[in-house]
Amino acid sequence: MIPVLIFLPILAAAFVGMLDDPRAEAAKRTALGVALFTLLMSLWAYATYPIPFGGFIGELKFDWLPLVGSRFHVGFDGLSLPFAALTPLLTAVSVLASWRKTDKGFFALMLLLQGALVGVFAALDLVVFFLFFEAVLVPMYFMIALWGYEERRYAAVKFLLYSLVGSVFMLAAIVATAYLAAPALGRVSFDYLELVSATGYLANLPAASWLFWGFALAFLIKLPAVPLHTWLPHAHTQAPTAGSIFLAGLLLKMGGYGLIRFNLALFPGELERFANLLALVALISIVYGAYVTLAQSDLKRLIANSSVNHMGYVLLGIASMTAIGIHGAVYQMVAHGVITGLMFLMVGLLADRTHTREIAAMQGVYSAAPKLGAVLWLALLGGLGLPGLAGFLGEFQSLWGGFLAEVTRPYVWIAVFGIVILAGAMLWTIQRVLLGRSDSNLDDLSPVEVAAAAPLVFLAVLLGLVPAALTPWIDAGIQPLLTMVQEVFK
């Protein structure tokens, strides 16, 4: 199943690219069909995952670069499955949101992104992970550079340069980790599970801190954490709607996922050593992200900066190294993918109708387009962490985990102000954009646009009211990691 989830979208992208399809009618139907088919497959894997087992399922392993010790090794566990299911869902949403586009290349890039992203979350070999991690950059770069707004090329280049800088450090760390762990394993291996078995050996290496930061820098850029975040507002603001959905919903999650999967699992001692610094970065991201959100006049840029705040909670939960903190970090990432994806979807549709992203030029959207206004209203409330919607539980658990850990507890008290500030920014946005009377007539959501928004609205409410739809899978993914970490510290 996993190779199908990875390579079917990639093959479909090649097929779409070769179509004689000037209006992209076949391209968009192919992209939607592949996204829905792979969504059903991933949901089946999610629903049938043996939660008490708590290991990897669907593993596929074979030699493909034996000279360097790398094998093509993929598999899913409770940590990766939620993101593997979210990826085709957001692809389908993005296709529906872009239904009026007539460029087949645009839909081919979405399929490439989907396959590469699933590869990132499924990879259990560090070389395979790195290749998929880099493969994500190519379609996203072209999506922004070719179909973005007026400053699209600057935003695309900045996104690419930041990502490549982080990737250089991560590649060096990957190679060094594999070769330095060779005495413990008896051979050079890039296999994640084999390297995890050598965590105790890696912890005693003089270069452990350098290896830790080689991985961490790449993931903190992708998260993004202040001060490595400056690519994000430009990329989000200039990207087309589908690009913003992919960026917010999935690409940022590569950062948090990588910190848990690799930094926590391979270098838990270094994570504990630098927990204070990471918590400080998280606090700055939370408060700074909230303040900058409050100051924005561009609606897309406002939502982009709110992501800096939200990802700060993810980093704080990870830095706490507590079960509930890391659980909250994963829950927050999934919830953020749903809610912020919904916000960018609605803002993109609104910008297409008003031909502006300036908040000052918008008013009374709810009265002019009730369905669009109602969904945007719900998304903005989810963005401020309203109880009953998905965003609340992740933030609460991350803060609670931070409070339980002595090293991160002082930062939690200040981080609470970030919640208040962001709530004010979102409520003020609701007042300026949705309330009042509109001077223009706006087309309300079409049936296709309703179909795009409906699953995200459903998940925003479901994950806010029924956490059991997600928490057992997260627990099954992080508990084995934490058990292993405890063995290292004994």
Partner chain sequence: MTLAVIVLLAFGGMVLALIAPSFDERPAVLGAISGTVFGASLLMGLLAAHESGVIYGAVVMGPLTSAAIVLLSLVGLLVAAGAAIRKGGFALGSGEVHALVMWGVLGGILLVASAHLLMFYLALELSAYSTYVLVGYDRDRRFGTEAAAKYMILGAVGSALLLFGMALVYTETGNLGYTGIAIELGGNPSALARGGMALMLVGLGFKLAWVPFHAWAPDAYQGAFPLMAGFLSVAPKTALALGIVVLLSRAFGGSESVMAQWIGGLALLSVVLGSFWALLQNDLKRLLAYSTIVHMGFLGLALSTASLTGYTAVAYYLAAYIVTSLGFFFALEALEAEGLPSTLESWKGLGRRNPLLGVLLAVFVLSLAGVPLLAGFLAKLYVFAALAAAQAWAPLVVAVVMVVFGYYFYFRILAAVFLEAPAEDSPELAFSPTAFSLLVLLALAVVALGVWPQPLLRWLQAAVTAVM
The other form holds:
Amino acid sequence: MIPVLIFLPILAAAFVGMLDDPRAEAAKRTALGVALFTLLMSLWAYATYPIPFGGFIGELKFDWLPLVGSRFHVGFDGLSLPFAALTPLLTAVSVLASWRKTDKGFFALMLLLQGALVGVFAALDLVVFFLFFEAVLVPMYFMIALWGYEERRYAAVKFLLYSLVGSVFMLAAIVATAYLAAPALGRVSFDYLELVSATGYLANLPAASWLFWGFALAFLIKLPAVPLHTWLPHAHTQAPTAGSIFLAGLLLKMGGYGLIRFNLALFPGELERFANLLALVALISIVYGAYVTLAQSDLKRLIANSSVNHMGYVLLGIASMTAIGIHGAVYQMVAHGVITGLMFLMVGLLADRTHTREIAAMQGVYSAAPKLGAVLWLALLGGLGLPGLAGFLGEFQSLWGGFLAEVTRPYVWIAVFGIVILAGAMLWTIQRVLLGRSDSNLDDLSPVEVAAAAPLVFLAVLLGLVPAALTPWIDAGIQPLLTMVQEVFK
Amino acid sequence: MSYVELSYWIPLLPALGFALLALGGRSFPGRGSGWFATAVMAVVAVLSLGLLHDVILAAPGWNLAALLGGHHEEALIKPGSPDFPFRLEWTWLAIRGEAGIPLVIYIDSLAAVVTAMVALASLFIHLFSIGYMHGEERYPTFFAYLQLFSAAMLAFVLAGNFFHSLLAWEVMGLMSYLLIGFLYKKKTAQQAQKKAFITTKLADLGFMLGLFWLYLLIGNFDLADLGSGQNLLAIGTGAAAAVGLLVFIAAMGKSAQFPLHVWLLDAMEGPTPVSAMIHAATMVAAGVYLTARFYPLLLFGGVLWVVALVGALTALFAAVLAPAFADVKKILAWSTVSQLGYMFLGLGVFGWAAAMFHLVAHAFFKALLFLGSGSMIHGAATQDIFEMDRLKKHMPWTYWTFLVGALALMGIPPFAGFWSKDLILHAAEEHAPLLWLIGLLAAFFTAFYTTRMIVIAFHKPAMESPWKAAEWTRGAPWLNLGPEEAEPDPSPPAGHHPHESGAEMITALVALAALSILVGFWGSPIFGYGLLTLVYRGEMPELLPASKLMTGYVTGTLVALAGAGLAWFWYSADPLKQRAPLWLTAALQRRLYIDEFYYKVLGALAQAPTQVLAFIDRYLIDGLVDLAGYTSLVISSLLRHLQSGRFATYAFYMLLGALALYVGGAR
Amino acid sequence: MTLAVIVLLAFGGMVLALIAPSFDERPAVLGAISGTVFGASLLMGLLAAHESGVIYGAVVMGPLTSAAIVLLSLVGLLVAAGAAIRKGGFALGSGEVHALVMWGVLGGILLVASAHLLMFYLALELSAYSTYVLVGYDRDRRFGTEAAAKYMILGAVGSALLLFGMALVYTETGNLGYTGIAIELGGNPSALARGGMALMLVGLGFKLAWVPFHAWAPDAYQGAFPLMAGFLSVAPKTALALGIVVLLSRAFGGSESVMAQWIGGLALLSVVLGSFWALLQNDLKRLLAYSTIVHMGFLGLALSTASLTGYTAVAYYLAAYIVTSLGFFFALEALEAEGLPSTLESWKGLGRRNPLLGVLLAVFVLSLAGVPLLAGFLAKLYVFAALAAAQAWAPLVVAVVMVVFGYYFYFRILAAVFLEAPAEDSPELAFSPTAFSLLVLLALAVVALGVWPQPLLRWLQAAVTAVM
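Counterpart to the form predicted on its own, namely the form predicted in complex with its partner chain:
The complete assembly is shown below, putting the previous chain first.
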């Protein structure tokens, strides 16, 4: 099943690329079909995941590069399933959001991204993980550079190189970890599960902190955490709508996911050692991110900067190393994917209509286009962490977990003010963009666009009110990790 | 099936009503969406009354004489039913090894009483809105918002887990935000809604932090657990005080207590039923309710005096400012702030049940007053009391019902406010004489501004409003708006004649008038303090000996009559005579410049880092990143000079390399 | 079999040279002959895998020799086929090109197979001379002759130092045979011997274009016609790299070898400086020259570990590099045939003018950059693995950082191809089917090696193990 989820979109991308399709009609239908089909498959996997037993489902392994000790090993557990299901969903949304595009290449890139992202979340071998982690960069680069706004080239290169800086260090760390762990395992292995069993050994290595930071750097850049975040506003602002949805919804998630999957599981001791520093970084991301958001005059850039704030909560939750905090981190990631995806969707649709992203040039969108205005309103409120929508539960749990751990507690006291600052930024945006009188005519949402927004709105509300739709999976995913961490500390 | 088992439908029904109206509200014909929402609330009201009935049967009974005599230990005459307080529980957010967040409905007497109060007030406000909002562009949306608000408020009251209290609390905040800005094209409405949201959100941080701390101490968010002696001991005095005060900050924000009162006046930008519902009867009272729930911590932590002090000061402060205003809604808004202050005063001086009694009574009579003002505005086409033309003649129903509310507010016997407010003052007299004096003074002003309002609006002919767009209020400096940005409130068009409101509106007014009288009697000594003994928790030094009560009642009435008399004397003679110095009027109308201080000093301080940080972000941090890139390119272009293209240079490199290798190698 | 290959290639070259003038008008015939010969030698190379033994104490038969025959014959075969891309002939006639390529390949094979320093030197010169000629062969090119002259004279300097180094080694050990040298040197070579080894490295480094002996490369690449630049970028490198594997493992001693350490230093210098130099290049062949320098640096890092993992990485790296680099140079050749010079400027909008070509170029360039699922990624991964296995952390970190620089200059190519709009009057690009099928074939090979390297790896590892 997992290979289908990974490779079907990639093959479909090749197929789409070869279509003789000047208007991209067949291309987008193919893309939508593949996305929906894989969505159903991943939802089925999500629904049938044996929560009480935990562990990995759909596991598949075969020797791929035995000479270096790497296997093609994939599987889903409760930690990866939410993201694996979110990926095809956001792909489908992106396809619908790009319904007016007439380039088949655009849809091919989306499918490539989808396949690679599922690969990232499914990988249980460090080399395979890196492979997909890196493979995401290229389609994203082209998506920004080809279909972005005016400064697309600069943004694309910045995105590419900045991400790469992180991932090459991670590659070094991956290789080093495998070889350093070899004495404990009796052989060189990149297998995640085998390496996890050597966590105790890894903890005693003198190089452990280097390895930890090798991984962490890549993930902190992806997350992104201040001061490693400056690629993000450029990339988000310049990317086309679909690109922004992918970036916000999924690419950033690779960072948080990686921190939990690798940094927490392989180097819990180092994580504890540097928890103070990470919490400080998280705090700065939250407060500073909120302030910088407040200063923006470009609507997409504003939302991009709000992501820095949102992902700060993820880091805070992880740094707390409490069950609740990590729950919050994962919840926040999913919620951010849904809500920020929705924000970028609506802002993209709005910018296409107004031909500007300048907040000062917009006014009264709600009265001109009530449906668009209402959904954007909802999304922006979701962005400020409004209770009843998904983001609140994520932020609340992260802060809650952060408060429970002694090391992160002082930071929580200050971090909460980030909520208010961001709320100010979002409300001010609502006031400037949505409210007031409009003197221009805007088309309201078309049925296709409503179809694109509907699942995200539904999820934002569902996850805001019914955590049982997500929490049990997270629990099944992270409790074994935490148990293992406890053992290492003993 | 008992009503208890059905209780989850109480918040659920209006929530579903919201969903239906939000998605398909426009397909209802005419006023259909309004009637639909009202019908939903009617069902909810029936369920709530049924629940109240169940609770009255199951709750423990108290011997009044023993209570009044101070013999609390002998006072219990009927033990409560074993399953009381009722509790329904579902899994909601479960984390292995942690208590997580279960979904709990917790129904004790207080919850049941407040639920019934909310449901009834909400029902009549819905009914009133059917007529009042007629012709509004977003008619179904308005009812959708009201429905969701009602759902949130009911959920808040019934929640047995503080997390869900917070959730519902915040949703109420959202609905308050949306409804204040219902007329979203108006600049003042936009600013006011933002102000309300930010102020309360800031205060809510206290709630959140308080909950975190509470969980750290006792490992759950359970409401019922809070008061248990074992937990209190585990928490300890200092932590209890800290947590209690943190939560109290949130309550101050929600209930607009000084110094966080600044948003409530501007909230009057919302349509009048909203003011009645959210900014008078229910949501603002939620702060009091929450403080009542955290009462054990505040008591144990020994910080009740803070609550009392804030309450007393707010009660007086708001009552003093109210007479300076001409907008009927703003006068009522100040009155609300002031009355909420009384409730906090009551809580602070150990008058827990009295405060709860005032909460319920106030909800009804203030909803009545606000709806009455809505009816006045509807009929007179202005909000300015000076511009209203002898409304008593034109709108008799409105006048008489409004009068009931006003008398209740002033504390004239036998109306509701008399019974409840005086109990609070008695408690204050007992425990904090100074605060008692402040309370009495506030009562004097209350009677004064209420009478002033009635005399000018109902008895006097229309006249030029003295301060309309006064120079010091042009624009709306407390909303940070310039003179050009805000439109002044409209005056009635020439030739407009006041007229009585429609049947739905009158029905709502009459019903609320009846309720506010009834609820007053229910809590009065005449009927054995029924309401008080019902919510009484049996552990607090609460009710006072009857002998002392009588003097209190007399004092309270005299003070109220004095205030009312003075206002009558002054304003029936010449309403326009400027009796206070102009600078004082200006200062009062500018709300003592507190709002402007917040905007210009605190707001500016909070926002000060914005541009600096944005600059740092763009040019320092990002600049460093770009610098790293450019440095590489510069190095590259410098290194290119090494590749000169000349043979001799190349040979030189080779020989140099060879030499280096040889020397390095042979050494 | 090995012997037969040597004979076949030697005589094949001669025959080609002899009959060349009569086929100046029909170069395709010569290409076909050359291709047939290389095809035969490739098959024979596969058959030679199980041979063993030494011929005259100078030429070793064995799995590694067989691997070298296969890889180099493959290069020859591809170049012979690639010659068909080229439109029009040379002023000097086309026939000799094939002969020279064949001798160059022969020299390369002998280099790997040699067991004696003298043999090594002769093989090196044989392969070198053919490339000297080939670089300047197209004498109408602007830089061709100049580049060839520089290349040759610098090459002579390199050879001289190599010879001098050998002489010093001989002075110290009295041996020119690898086995004898290894025995005499033991674990602790004398200062003089170490000096000799160091000077030998100058000659070797020159061929592999390690900094600071690289200076000829950009000029030579720019001066040569693209097909030859391609040949230059793979054939001598393959021969030399495998030759060094043999030298290191047979003559100059195991993992503690000082020679290996110096190689590491040179390689690191190449990776870093080559990357910097490449950042701002606008001429594609010069860019590729620097890219070769960087790649040879990575390869040298693997060599410097002097371990089985390292040598396997070297062998795989070479295989990956052959298909990738030749693919890129073939595309250059094909575009030059269309009148597009090899500059970034003229490549603007290629992806829009011909999307399939764009995709093929992307495959080669991304593989050069080291993007996953393409051959170039695994090549680098193996190098890093070898470094990690040898616990060489500092070179590992430097190397991974330089990958980022690589992305920058490779993506500049892609940006020109895909992001820029083509010039207004640019005509449709029409390629010969030969060119397209060759490019598609190579692109598929790049993908195949990146996705399923297993069979090749096993074979290469077996070959390398044989010399350890």
